[in-house]
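Here's a solo chain for you in structure tokens, the form predicted on its own.
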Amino acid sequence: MKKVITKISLRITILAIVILAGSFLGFKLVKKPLTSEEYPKTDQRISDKYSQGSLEESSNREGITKDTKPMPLYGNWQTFTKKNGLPADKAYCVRIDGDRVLVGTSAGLAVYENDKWRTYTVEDGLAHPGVLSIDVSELTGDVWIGTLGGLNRWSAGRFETFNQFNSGLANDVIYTVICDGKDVWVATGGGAGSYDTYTGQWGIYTERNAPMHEPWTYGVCAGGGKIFIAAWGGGVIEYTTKTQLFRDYIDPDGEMEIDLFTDDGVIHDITTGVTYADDILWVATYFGLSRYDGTRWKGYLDHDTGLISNFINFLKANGPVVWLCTDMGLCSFDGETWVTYQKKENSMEGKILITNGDDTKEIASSTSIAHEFVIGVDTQDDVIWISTSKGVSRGELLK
């Protein structure tokens, strides 16, 4: 009964945390950004010092073996706000498609294409005008769409909506969508659910059919043929699609205050997102990361790493390196270096921290990202988008 009570207790601290954060943090004007004619020379810098003696191929304590690459380092960014052409200042999701930019804020769908921003809201046919999360099928190119009040489809122009009132969608507020080959999945706050765009078909996973302890899922990615969810307070989930079968990774020392024992399992039981690249599987929770390569995990907390704050709010995997949204900035990892993506206050300007060890540099940046409480991260060849509290911002690879 004190265990109940505990979580319970925990649940509503960290609500309130996630409600207050995103509600009451201070606005600041961001001025027009500099032009890339006007601040090459001093982002380019950042890349010319980092790089450094830092081509070397290295091996780390855990056993994770870098390549000839150095860490991708991003400048000269550019924000983007309701005063530039989004339809809110929130933004919960961004996905890069193609040549156009997707991203869910707090009032509708916005996309950004040819230098130009138009939004899509409920009187467009989307479901709900809060969208928590984007994907694009490899398929059919369809864009589906998270909202706080059901799944969209968008295809050919047209939105159609999944509920629980015409489908077999387990709950209405969508955290997570992502497409796998022909079935979709999605995260809610019912449970988990796929739909086989083939047959029409749904699924719903919930604590009836799958080893979760309730109902409430954050995440949900696909890799290496499983799909594997982000339970609330039941770790992570994986499920088979071959087998169809179900296992859970959850953590061993069952405390919900503190890591007990290091590097025994998932390192918290509160998960928010998992992402899957490189047969690795990375989980963001509220405590920290978590890293498992099938055999082993390995976590991280920004008390002996560089990891900047150990509340993530969603990651994503490219590669070797797994970028981090959290309430303190954009960061990034690949195993051995930590780079985090900070803003000066009340100025246009960032700066940049670079972990290695023990070792930790920081570098001043001409530009910043919007704001440091990050939400969503997408990239695609020399660019990358974030989400944040505050606006988007757009990066560029510093060569």
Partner chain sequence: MKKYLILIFIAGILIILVLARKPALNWSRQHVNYITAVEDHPLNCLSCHLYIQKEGIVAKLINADYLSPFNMAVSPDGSRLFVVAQEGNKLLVINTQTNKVIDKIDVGENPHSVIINNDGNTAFVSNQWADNIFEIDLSLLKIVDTIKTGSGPAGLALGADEKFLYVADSYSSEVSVIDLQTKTEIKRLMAGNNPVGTDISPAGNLLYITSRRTLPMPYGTPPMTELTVINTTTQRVKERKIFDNAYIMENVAFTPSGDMAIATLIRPKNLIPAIQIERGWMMTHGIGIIEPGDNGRIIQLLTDDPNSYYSDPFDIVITPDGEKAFVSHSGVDYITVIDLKAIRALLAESTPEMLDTYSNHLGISSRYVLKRIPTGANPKGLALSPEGEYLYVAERLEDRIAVISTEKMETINTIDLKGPSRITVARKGRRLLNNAGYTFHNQYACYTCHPDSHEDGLVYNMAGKDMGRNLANVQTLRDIGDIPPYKWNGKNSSIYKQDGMRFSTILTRTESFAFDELDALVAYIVTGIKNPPNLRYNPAGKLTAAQERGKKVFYRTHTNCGKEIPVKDRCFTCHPPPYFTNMLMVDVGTLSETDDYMLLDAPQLNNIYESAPYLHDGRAATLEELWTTYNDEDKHGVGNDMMKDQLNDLVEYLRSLRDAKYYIEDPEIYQASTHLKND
The other form holds:
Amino acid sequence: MKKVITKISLRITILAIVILAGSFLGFKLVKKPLTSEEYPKTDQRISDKYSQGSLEESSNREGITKDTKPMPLYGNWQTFTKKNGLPADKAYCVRIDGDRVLVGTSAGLAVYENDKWRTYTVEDGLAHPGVLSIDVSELTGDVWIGTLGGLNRWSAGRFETFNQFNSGLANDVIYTVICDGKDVWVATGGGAGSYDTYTGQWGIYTERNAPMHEPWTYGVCAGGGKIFIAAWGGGVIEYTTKTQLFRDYIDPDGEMEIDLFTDDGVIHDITTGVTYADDILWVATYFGLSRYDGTRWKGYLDHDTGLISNFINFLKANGPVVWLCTDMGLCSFDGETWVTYQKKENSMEGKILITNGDDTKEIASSTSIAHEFVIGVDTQDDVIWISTSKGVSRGELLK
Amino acid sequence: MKPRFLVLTILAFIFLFPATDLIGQDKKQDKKLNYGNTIDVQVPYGRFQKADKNFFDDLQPFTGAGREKVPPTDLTEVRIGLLGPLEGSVLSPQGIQMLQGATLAMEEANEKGGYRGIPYKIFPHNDVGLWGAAANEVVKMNDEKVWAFIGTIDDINTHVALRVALKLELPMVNTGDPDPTLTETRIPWMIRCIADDRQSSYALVNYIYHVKKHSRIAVLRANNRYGRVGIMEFRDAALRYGYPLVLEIRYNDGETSFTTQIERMIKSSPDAVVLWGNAKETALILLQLRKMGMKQPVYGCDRLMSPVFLEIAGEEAEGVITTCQYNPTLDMPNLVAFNKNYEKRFGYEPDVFAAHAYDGMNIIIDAIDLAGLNRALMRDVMTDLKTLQGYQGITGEIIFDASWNDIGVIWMTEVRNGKFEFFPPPPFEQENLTGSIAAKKP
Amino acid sequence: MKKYLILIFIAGILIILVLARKPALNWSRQHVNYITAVEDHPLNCLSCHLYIQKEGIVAKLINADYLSPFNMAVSPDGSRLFVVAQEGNKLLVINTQTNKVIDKIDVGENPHSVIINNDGNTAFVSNQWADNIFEIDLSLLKIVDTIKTGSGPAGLALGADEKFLYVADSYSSEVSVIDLQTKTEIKRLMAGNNPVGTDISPAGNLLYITSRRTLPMPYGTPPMTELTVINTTTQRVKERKIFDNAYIMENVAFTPSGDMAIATLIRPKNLIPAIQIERGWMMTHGIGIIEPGDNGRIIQLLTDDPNSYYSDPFDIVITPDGEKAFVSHSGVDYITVIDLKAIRALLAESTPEMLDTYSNHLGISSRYVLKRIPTGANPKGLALSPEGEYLYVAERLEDRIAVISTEKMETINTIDLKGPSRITVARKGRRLLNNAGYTFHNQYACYTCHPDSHEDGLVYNMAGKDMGRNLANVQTLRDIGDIPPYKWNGKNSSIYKQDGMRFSTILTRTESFAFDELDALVAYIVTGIKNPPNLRYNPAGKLTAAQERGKKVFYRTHTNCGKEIPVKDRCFTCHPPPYFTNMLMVDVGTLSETDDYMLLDAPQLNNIYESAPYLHDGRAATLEELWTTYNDEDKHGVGNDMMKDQLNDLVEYLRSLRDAKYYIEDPEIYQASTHLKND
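Having seen the form predicted on its own, can you show the form predicted in complex with its partner chain?
Zooming out: every chain and molecule, the one shown earlier first.
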């Protein structure tokens, strides 16, 4: 026995057993598919990963200050729900319009002005109570409202309805509406559409006349003399207004279930939103975020960046910062630093996660966004508004 | 035993038998983990590059609000929507079958007392119409306050409906659209309880290239999304086996003469022909290609498995092999009862769309029973891959993957003596196929 | 022998003439009876056939080019009156001391309005049929710049600092904002439907713009017309003031203090059976009063008397002291003088309920109407001298300006604009068309429902023996001389028949026109009504890509699936150029439950873009609805196979259609099946 169990063999045996046990447990933990119930709550996921801090500590912006402009931080969140004036808790979109805020809910258009909410519904002329998108024409001040049942122009109190039966609108479900000078663009269930408010002419862009696989569009934005369309299953369609020519950007790997290379093009062909600012096109998908500077694409996924979730409902760029509405909170990103706003479960308190490279800091916040399932965002000056699955929130820039 | 030997034995044990072998079942699961039941050799780019991200490794949760909503107390009926090609479409016969299958399930549930005494009621909507009508119909369903809906068959309409379902947070059960991309949208509001064209393609490709040893395949498909997306997986799978299609050409729905296409097929000298489209046109194609002298075996998608195909193709249908998402001839008590009850209720045999709609409606009813009248909670039980995983429907055991696609058993059929005879697809044999790839390499 | 032969020949001719006289007379009688639907219309070939000549030497000899003064402006010092001669395409400059025309400046086609800047050195003229504004240097009396606008520029207003010019684009229903430094249009704001009149508040911060047509309304609901309020500081629409049950709001004027703005308007009762004409209130006419401010009221008061209506109010001006308002009534050739003190008193003492009653009260005008001043034919634009002592009235169908003393409230002078001195038959007819004298109590003229000889966008319940049935969408009068029959049911085969005895029985409910008047009316309708150019959709005859595609859809013979479309179901079968009607009766599956069974006259499509709503009963609010909503069975042309973009293209093509003259010699015209017989 003595010969058999030597010191060396014992050590090696123990080591092997440890390795064996470790690998067993490791595989058991890692390989088992997660179910929705087992899926970690965001608090848990984040706290496992990030160091702690406080809001006060954040004031010096250590770790996020860059050579150019520091990432803005927002706080002092104020939340509005059905209990204090919204027609419904579910708010699809929000748009700041001067001194008032327009919120699209599942039960009408809510307008916040002089600290009061007023709701406009079908009786007032709204095409459908489900308001998915709002934009305001900088030229005329007219409000364009995309609903589940048509498009409204709301001008100085008058609702004008465009639908696929009384106008050249492609389809009545308007996922996104934007104003680009005198033109109005929509992303609908039946294709992208344009409406020239001067000539009254409608354009419809589908697989019949644009490089789309199918006529399903989800988002649209304007910038740099171009219109960008988030085409569901078709990547991004670019339309140059001057030449009236299209081109498309699709995921080069051509597969829906994978992303072969993150930076080879748009992350996924199923795109949910587009936004353009500072010569950068940002593309949202349910599979991650993409950034295009006109030459190169860069992709961002939640497993190796500060992006809190790949599931991005909506996004909006303001200068160098893009705001991302995800199912795990509100995220902002300037190409370098990620800031995420989340709500602590069963609490009015929130937290801010700041990620720069591999360095992440968590800051406690006494107020929080209404809900982590964020659907819409808009910013103006020092104020930010978001719409969520359960209410809207107003935040202020922390000086 | 010498110590060195013991050590080596242990080390060999460690390295030759990875830890997961000890788990046994987990090992088997791991081998199945390739998305969509895809065998290793078929994984996109699998032999060249590991993907930066496999999107369907994890479940996409729904983190939105809604679970807290209290069910209404004043309901007189529990409304379930149904979106389908009910009139004005070449798919209307299938749409009607779908409605009838769902109706039968609903009636049976109502006989058992409905939902806590409240009867279920179907709100049917026609998806046929130009200009994205399906989107508008789902909005109407939501306005009608349905709790979930079934729909639909046409690829485009189903995709359009799905996006609206997401916005409305309305549970959707697809029972008739085999478009593989449908569940690859990461929308956590839809499950599909019918096998998709990926599964059909894998089965066909394996059968055609491995079992039957064909190597030159010509494809004639419908010039629509069903044809385009359906053949996509077949083409990719064939290519990954090392057999690019020798020809892929199209026809338009409603065409009756296919001479031009068949002439091109003849020129391509195929070993066999694959048809992908609706029963009527594919039957006409079969007749015409036989008439023009093509004797090659003919394979087809699941829509060929239809009485219409047999009726039009007649004797020429003999030997045609297709896939089918279920086997209606199995001797399962629930299936036998369904077939009997359906024929009694509607006067003729159910088809694949009726059967899957029956299962789909029962899944919705089960979800309501389990979760109550709350869309988010219903969604949770339908998508948690536990509660309804392995659902024993009349179409067989329904296994959902992480995209909530049905990757359960698929069947094949062959027309023999004027009837479709069902048989299970032969197992995939990667090694041989890989070998064939090697052999094919120039 | 030769002599005899000649005599025999002459005798033969005479005998033939004598023998043929009776049959010829009989034939002529029958022809005239058929055309006029009466049996006693004089047999005079010339009275009918001479005056309906549209082209050639005869047409030139019998017609004349009139000036037709329309809108006016007075220079800040009062020394000059600038008159827009709408049909003469001129800006006339009048010396108000001598009351003589001292200059005529050629302006663009169909000028509408003129405005003078505060220095009096620049005039801006809107050219309604040229989609531009002329800037005129008044020291040189020359056009110095042309500024592009939206479609159909009409009323003009200068911002308080005169840096911006606001233009009511009457056809595109917008307001163009013009930067006068760059002379470019910087934006367009949505206005009411068919905006025309403008006035800026005394403080200069608010611009009011009237509109003539009702906003698009659900079918079967009363009209609702908008007065648009623009904040000139933000250059955005601040408010849209809605006038219920009113339309044809031509002009608006602020009081000098700004306590009120008053617009002219008509209150139609188009949804009740036309039998109400004899009840006395089919059409009433009056003013709309707007009290500025957030809680300001909108009040409507009539200017009619119980048994005498003052139809078609057009322009309004208010004296500098804010005490009197003058309203021109172009349908009865009168100016109404309104006591604004009395108006203020009435408004002060009235509850909302009382004001609601007054809006239909024919007797209430006695409280505030000071006087009715008669004028020449068809008084339109008004202008006051700077101090308010003189009121200038553009007597459009007299080519004359009346000068009225605002103190005496009577005409003290007239200014002859030196148009043609003779009154042609067509001109006489035009006066008749514009005059309400032949309607019961002067309730309305032909022009009332056919403003600009077009249509007013309303649907009327023309009570026949089956009251409440067969609602009728008013049709345009443009080009109708060439495209009988008339009425939607095609029962009237000629304009004589349409406007003769039946017309008086059903519509005017008084004596019918005398025969010579009817001849004149027909002569005007056939020769004098022009289509405006379709500058918005087809400015130069070159179709856009979408319109070209739409043209192919219009002329297609096969569906998208390749199936041949039956000839009777093709667009161009019933709507062939040049008028885009085959003038035949057809059933397109659009009859409603309130319609008796009938076939419908295929309407012309020229300038169809400005004729909403559509179909015989006006139930289609837009061209798109013709196919998306009211063509389930493909009876109104095969269209259910169309993709949405194809329908859009088709609609774009239809909007491009312009006057028939552009299609008569078009070599591209497809031959349509005009020979089709009705089943």
